[in-house]
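The chain below stands alone and is given in structure tokens; this is the form predicted alone.
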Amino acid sequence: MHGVLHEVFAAIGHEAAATGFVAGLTVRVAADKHLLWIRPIFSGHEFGELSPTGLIELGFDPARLFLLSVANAGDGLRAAHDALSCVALGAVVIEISGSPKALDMMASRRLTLAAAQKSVTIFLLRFSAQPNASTAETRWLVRGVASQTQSEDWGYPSFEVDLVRNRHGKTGHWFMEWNCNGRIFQSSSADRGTVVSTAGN
């Protein structure tokens, strides 16, 4: 999983999930390196903004976050490119709305040398997007299912995820959960209950 590419497709409406299932990717594969993450500048307005304190909930440390506002897709693929030659880096997140022409096959194929050569990883987080031609390692599809609570327990974040893609492995359908405190996903049960509703702006 190090050193590699991996696209992460949001559901239509599972934006937040989305975020969520990437940020426990990253706190599994940047460990205590430093996490940098990349997305348009509208994407706040779009799909709510990054949250220290929900990250803390993750299990992630915000002081070790670096987070880039951009113009356009161009600029960050061409900002990841160039962080990925930082050792210090754990791992890279690129935001990415749609289907922009600078996300093409040379973009990706880019990303993924640039991440082996340095062994950093990144995760293209794609937002109303139809998956296209990558040399993406892994595709997942992710969508937020309600959480199995105890008492008054929040329980943990849950997903609904397909790997649709996977290079070296077999691809499948799970439920998982993140659990904060282990730092790691573990399987939960197909309960789909209601789950909080999109935000209206």
Given for the second form:
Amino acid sequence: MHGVLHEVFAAIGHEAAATGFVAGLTVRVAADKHLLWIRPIFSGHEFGELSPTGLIELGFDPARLFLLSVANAGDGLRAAHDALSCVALGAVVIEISGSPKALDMMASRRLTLAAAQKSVTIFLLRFSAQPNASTAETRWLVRGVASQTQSEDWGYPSFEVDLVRNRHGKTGHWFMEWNCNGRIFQSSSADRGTVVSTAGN
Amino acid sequence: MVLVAKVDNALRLSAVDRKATSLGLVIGQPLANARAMLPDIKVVPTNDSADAKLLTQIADWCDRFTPFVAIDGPRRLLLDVTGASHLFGGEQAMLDRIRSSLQAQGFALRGAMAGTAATARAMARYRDGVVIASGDEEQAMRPLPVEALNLDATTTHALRRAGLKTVGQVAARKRSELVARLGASMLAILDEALGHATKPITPRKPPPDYWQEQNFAEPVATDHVIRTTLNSLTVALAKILEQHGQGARHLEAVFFRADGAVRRIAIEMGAPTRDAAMIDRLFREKLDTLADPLDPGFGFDLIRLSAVRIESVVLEAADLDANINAKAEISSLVDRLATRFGGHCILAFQPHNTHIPEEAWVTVPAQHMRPSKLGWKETRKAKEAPRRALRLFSRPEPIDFASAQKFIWRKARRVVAQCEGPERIAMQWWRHEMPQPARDYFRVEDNEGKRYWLYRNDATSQWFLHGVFA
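Now that we've seen the form predicted alone, could you pull up the form predicted in complex with its partner chain?
Starting with the chain above, the whole complex follows.
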């Protein structure tokens, strides 16, 4: 579904997993369009700088990506709002660490409206934060999962995903992995559930 | 009052005020000598950098008359007013206006206008306030002393020794004689002073290719008028750019305040642009987000919009319309973000041909992004897990291995569940005199499913955490 706001919360210490999950979602949502990734200046020190060589390994083309560094969440939200007016953009990702005041119900509603108007999808990537009231279409909790293989190669990135909110569908809990070759989410060998979400479609 | 500076290890007078002059003090006189003449003179040390700064400010102010302003020596400005004087009611009126405005600001000055820079220099010194029409230079210069040529001290001295006291006497000599005695460079200066040759001045800033400006008889201070003016200048400039098939990459709006202060506001574009609406929008954005807002004070009496850098606009084939539109949309978004947050904040990745993990790419300002011939290549083989970390630490963080199965990173203990490696990455020993030791990289997964990229420094055996995987 396009033009909506998705929230992805990283479990503490699983920021890289959540980053990979969002990168996968953006590939699903806008495979060949440009992408704006907004993050606070300190994000690189705290969680590591987004690396294009790591992105290409996931099947994500770094040439499509623009990075914007902002001083605080308020600037980031304003920039995201502005970026949503650009219909050529495939998606906007905004990394937010903690629960800043600027990100309140009002900000969330503004983003939801702007996204719906121009059908550009926006992902809020939340680190070190607890979910609070918002107008997001979906809300995901993501953590990395130990690989099940005991061979030299530990396989594709795998996630344990909780869909705790879904305004137009079921919620659920899945184990899934990101197929870097097929560029699609698939049920992982650790999956004990039955539903496989091809999220973002 | 006198100013002193150290010349050849002795304090000498470098500037004297009117009263000191009337009491017989002259520039170049030793301070001890002057003190002996007048024991209670007020002495202040020269401050060259402050002088230079003031001169720069005056030059800024002079920008309103012409964009060709050059700083000429420590206390002289040269303005190339070719084609600009009619805007100020003729040459004499323009010169008078510059002189009286600066005098009103409290400066003592000499000024003159002439067909060449060398003539103007001499006239300012010996015949303050005159305008020498093109062609009359020789006649005007002839009666002046040789010092008017502004040659170096040795040459001037040599001319005096030879009995040539005026410019006319020098000009009357055979050219071959002068070259033989004093060198060809002296002749070039003489030709310029007599108006036989011209030498272009070197402006402080590269002059803009196109510009539009609006003068105000009454200084304007209201926000609305300023913005409307900027808008109409933008439309006019865009029209000129379009006529010439050009687009601007870098625009500058210059606000000249009535009291002499000058404020410059620049915007940059990722692609050559002549879309007035977009340029206007960027300026509005910039004016709204200025950390140090535009202060009109008592008002601006001139607003100028110049295209500092231009490029020719290539019209692309019309059948790719949708694609072009998308491209234009993206570049206009990048421009807007760059205007608001600064060009260095909106970045794009460019691949770089090396195997060293942290140098395999560079981030460049997205506005200055050029398509690269290098593509992005995966390191992993098909069906394999990623071999390069998704998030990298710009400074690899040292870690300690408590035992073979446990390591401590950021004060937390991590239990190794799986480990893959080593992948040896050698540093570029052929590039540096003191090459860094090779690194052995390992991919490590802990029992909570977090994945790390660790390496061991081959020389020191120290462990570092370089990045984290999804």
